[in-house]
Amino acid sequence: MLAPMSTKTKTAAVTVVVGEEELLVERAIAACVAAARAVGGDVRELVATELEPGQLAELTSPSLFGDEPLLVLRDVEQTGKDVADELIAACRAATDAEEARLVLVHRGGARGKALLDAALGVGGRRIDCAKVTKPGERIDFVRAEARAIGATLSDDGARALVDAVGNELRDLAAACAQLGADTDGRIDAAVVARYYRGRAEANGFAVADRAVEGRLGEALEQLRWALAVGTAPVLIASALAQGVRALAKVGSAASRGLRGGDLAREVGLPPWKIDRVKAQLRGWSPAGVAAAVHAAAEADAAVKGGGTDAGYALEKAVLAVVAARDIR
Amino acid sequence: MTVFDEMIGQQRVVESLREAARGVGMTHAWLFTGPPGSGRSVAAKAFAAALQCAAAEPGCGVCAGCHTVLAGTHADVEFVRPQGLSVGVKEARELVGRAALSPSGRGWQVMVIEDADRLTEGAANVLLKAIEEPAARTVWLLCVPSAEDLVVTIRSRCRVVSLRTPAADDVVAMLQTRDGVDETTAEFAARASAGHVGRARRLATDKAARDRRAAVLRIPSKLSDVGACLDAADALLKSVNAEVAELTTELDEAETASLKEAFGEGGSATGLGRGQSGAAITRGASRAASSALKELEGRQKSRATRTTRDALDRALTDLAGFYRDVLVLQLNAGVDIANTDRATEMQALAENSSPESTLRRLDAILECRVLLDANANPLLTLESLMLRLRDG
């Protein structure tokens, strides 16, 4: 509901958007030019290093029909002295003024901000868009997204959401709308599950993972599922690789006798990689590792060429490499 | 002296070249074959310097145009000496530019091309014409390893030059006179080095290539486990990287530095004002400075992928000379064992093993040279090759 004009809380004259989170990013400068336009202002967008010098004064200027535009800048961090200067005088200006006539958006980090504290100095209103990094905060994204649009998510259905549709914030913003369009609004683990059976981050890390652990039909899927998203042959290659170079420098090293720190030194893996990989090794002999390798290194070879279709190369070497796991 | 003294083991070949000197059997295009190390280069330019030769007698390596064509500075002669990967079509437009031009001097227009074979196939079309009918005066010298290297268009137009592996009695005998090293280390250098005169060289005047050659021969005894074979390979890795690094790095940083310097990047003057339109041209030109540097960046990555196989390529051939001499010894084939400095291992391993568990191993090194060739990951498939040498 809107308040009466009179009443009117004062928006801020001058904006900073500081963070690399496109999605968030956008949203926010969004929200300024809609907010802008809804009380008929004029908004003019660009990129701050396409400024020159002086022509600030210009675009800050009043058009004709009186309005003194909003401007939102991007890449403020990358602008010349001369136009951060500005800019600074630009913010100092526009303090007192009763619209918002400034948004910039900043990258965060070192570079320009002195232009950020004088922004922020002069009574600049911050909105942080720092990138998401956490799992956990990706299912509170999830979360909000939900309330938002009025849907309940459960616990486990956002955990899942996040499982299955990866790290991308778009990519889950999306999911969450489209599952509160198609469902009555209620986002449960078994309602994701039905929509998004499958595709977690697959990637080859997870098809190296389930193939040492002689896991065939998953691993083939994992891999499917990785050269189904894009994932490129050689990386699914060179994880593979590592997956069983792992086992072969952690297995001989254990069979020295080496136990814990100067295992983990011995093979340069931290100590949590080489527990997993000691489960892994169960059922592996010294033969098996080294077919392994040599099925690895064939797959490697072919998806850089030597062959003619990289996923039959690769489904070979997780064959290969499953089998080899009965070799003694 | 003449220019063809470092033409080792190779007088046959010598009559012929000075032949054509004269002007006897002299045609438009050469192309000299012959294993690594037989010194197809070193033929190619003694025999641009005959005939750039002032004298009666052409190639008496003191003229004028002898030597300044030996020190690579004779106004009409063009080393084309590949640095990267391959030679592409847009060097090859040039060279054909170069090729059309009339001598400066009296002599020839020489356009050498040393690994010929890296021209690229369509590279090799566009040379063909040039090739085939150049200017009057313009003589053309390829090199390959073998002419089945270079397309059959290029190989029907050029008369072939064949060199020999040259004997190592012949190699100790040039070590020793030219480069002043003794006797014994003349002797092992020219056996090690199994006729690859560049080699010998570098085996009997440097002793960290005698090291390295001793750690990479030393591989076999150590394959005892999965892990010790991870372990070679990794280490031989990291020991060739290392070397490559000494040889590039400092390269690559002095081109680097110079680009820039080139461009005005540090430098104290700019002679742009400050103003609006300096900016602008002061951006356009930084532009166009990290565009070269881009550029440079990609050539020396593709020299240092070169250099890197190079290296590991040597390293696998003195690794295959080991199984070799085993195999000799298995076989009882009464012909010389190169590597007599590790006679005790490789008796031991030719007394545990059969003959055709040798071959298995000669023909992994060989494959491993192919895969490495294809761009294949070195630390993978120098794994996989342990592992196999390991199981033989």
Second form
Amino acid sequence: MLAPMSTKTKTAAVTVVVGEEELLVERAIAACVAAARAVGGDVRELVATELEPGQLAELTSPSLFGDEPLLVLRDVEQTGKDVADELIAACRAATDAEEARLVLVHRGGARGKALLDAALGVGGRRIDCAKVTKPGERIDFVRAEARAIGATLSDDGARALVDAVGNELRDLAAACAQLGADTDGRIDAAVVARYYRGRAEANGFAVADRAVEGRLGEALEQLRWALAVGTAPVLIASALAQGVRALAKVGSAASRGLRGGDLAREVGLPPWKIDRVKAQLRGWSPAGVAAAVHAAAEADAAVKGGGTDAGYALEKAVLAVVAARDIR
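Please give the corresponding structure for the form predicted alone, as opposed to the form predicted in complex with its partner chain shown earlier.
Keep in mind that what follows is only the chain, not its partners or any molecules around it.
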């Protein structure tokens, strides 16, 4: 699902693109359009709500030069019953006679499901473009992007890139392309750090990691840099809270003997993140983790209006978290 879409994909008579991940949806449509144009097809595109009853026959008819059209209809879940019935009939005609080709773009969900089921029921090809929400899926995405451009992206490089660039797939895809073009194709965490130093280091997660690892000087340096470049205090506080809560979750689950997949399901973190947290847990006691959780919660409340100086509240929290490692 997360692999880059090839523009050489053969266009099926009916293709249904389902989901809300914008980049993946656009790539799926672009692949169908490119395949149609490669054989001289005429491409027509509009939002399904603009389609009036009776208009579909005209849009799916060959051009004056006899070219078969590719009709791309977006937001088909919004169509009314009359137009939906015409679309179902057009799907059957396209499949049976190959006189027209359709790309139906559906956001997913229950609305318009009858049309979706009908299109698939007559042999339509489905391309899923579900929203990417999990960290592990973003890691898979950047790995696939790197492979597509012939680059080698290491595990630590993939994690560093997601940490540096963020959650948006467009930004991640652009970052992979840039790194692939500007390097020899071998991308690891060190390469990512050189290119994205300001973003990779000046964020709340870098502050949190250094704090829970007991590296006070580096944590304070990261904090001051993050604030200096405009990182919102609330984001830093949130990252610090997530970091210490991860310690508590993984520590508690591990103490009950959970391992592997059971541990991952219990704490809701990908395996690579669990491995990092386990390493960070060395030297922590349960009492120390509890104190760190309390300190992070106080900082979170302070930056959300409970205090007068967000920077001071965050610095105080970092000091408290690092000190909590020594609690026995």
